[in-house]
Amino acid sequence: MRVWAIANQKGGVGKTTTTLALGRGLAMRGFRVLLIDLDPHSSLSRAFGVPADPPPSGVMELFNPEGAELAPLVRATEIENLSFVAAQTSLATLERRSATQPGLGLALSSALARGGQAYDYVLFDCPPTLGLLMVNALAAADRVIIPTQTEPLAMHGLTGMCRTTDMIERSRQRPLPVSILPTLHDKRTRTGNETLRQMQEQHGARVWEDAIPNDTRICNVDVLTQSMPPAQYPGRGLSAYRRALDWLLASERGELEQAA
């Protein structure tokens, strides 16, 4: 079982959107696939058709004192070796209770442990704040996947990221890889190819070469969740993602292989 964070301390970047197209990715290849929706907005959830009310089981149970099992939470999709665990809006009290319930900070590495082995792939969709979820899904990450804009402003949140996930590997004293994917490229623009460019240079081989394009084709939650071969993306955005995934699996490969 490997487990990915995609995770950014700034919203809007397209970290719901990466959480489906890498998942959808993976599954197609043949791997069995979880995606955990952390974020109380609960996009991934709602992507899927889950309905905010009433409220459905989900990741919520897994921060139960008594330490709920993953399995009974876990809903299939239409996509083949696809499943998921929703979110609900009540993952926002989290925070309060972390103050009187010890241990919520490794939660999702217990739910892991217990029931993770069924896939290959875990990937938390996380939410665009630093607390006590995203703490969780970065503690039990073997790899953060940061998606940020190609924008000047965006490089503040993607330092800050990068500075979260020192902290974090410091904490755990095992490595955290770190792998940046610029998302909502417009290369017409001379701020977009700077701001890429820049990135590069500060962040070197963390930095995915390519990026993803501002494609509003992959808005379309149906193209996402819906079975469909390859060959068939639509757009420039999925045909990215799939160019991405393959980054991203080389990568792992070659930091195992190091570590062997």
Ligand SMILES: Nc1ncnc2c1ncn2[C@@H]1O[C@H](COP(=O)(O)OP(=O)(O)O)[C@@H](O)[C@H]1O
The other form holds:
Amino acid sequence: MRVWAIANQKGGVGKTTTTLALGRGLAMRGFRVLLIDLDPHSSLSRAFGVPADPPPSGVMELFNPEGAELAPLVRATEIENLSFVAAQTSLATLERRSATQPGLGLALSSALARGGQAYDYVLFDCPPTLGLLMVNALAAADRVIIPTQTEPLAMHGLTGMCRTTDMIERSRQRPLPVSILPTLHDKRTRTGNETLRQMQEQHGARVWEDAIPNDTRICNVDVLTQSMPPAQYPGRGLSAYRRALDWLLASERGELEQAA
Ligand SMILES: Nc1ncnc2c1ncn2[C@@H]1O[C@H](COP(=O)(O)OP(=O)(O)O)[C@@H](O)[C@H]1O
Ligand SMILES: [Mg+2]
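Alt. form predicted in complex with the named molecule, vs. the form predicted on its own above:
Below, the chain from earlier opens the complete complex, with every other chain and molecule after it.
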């Protein structure tokens, strides 16, 4: 089992889209994939048609003091090999509980130890806040993928995220490789291209050399949540995500070989 956290403290940068597109891509390559929605806004769960009301079963149960089993919370999707665990709006209350409940920072790591072996890849769709949920995801992760919009304001968020991952890496004493995915890129604008260049200059090999283009066809969640023969892939967005996945898998192979 490999665990990827898709995280950025900024909202609207493409975290959920990236989680869906990479998860779908991995599943279509034959890997058994579990997506875990950690955002109280539950965009990923909504994309798969889970209503907010009545509150679904999901991630919240993994934070019960007795620690629920993962398997009963897992939902199948239309895509073979792709399942997910839904988020609940009540996840927002977790941050308040954290102070009084020791060990809560490792709740997701221990949940994966109780059932994650059934999957080749587990992807966390993180909320846009550096709180208990994101810390849990980063603590459990083998890799963090940071989708970052190619616009000047996003660069500050990126620096903050890298600081956070460095801190987690030091405290857990296990490497946490970072992959930065430029998203929502408009190559026709000077600002977009300049920001991409700065990102590459400041963060070097951590940054994907290409970028996910701004492509409105990807906003139609059906594109990401339904299975479709490769010949029918609509648009540049999805094909860019396929190339991004190639890069991520190659980085991972390189790291595993180095560690061996
Ligand atoms: N490459 C893209 N091109 C165009 N729109 C996109 C792209 N990626 C994401 N979006 C849209 O931008 C919005 C924010 O994306 P989302 O994945 O929900 O970000 P986050 O999870 O970081 O808040 C959504 O409406 C989504 O459909
Ligand atoms: Mg999201």
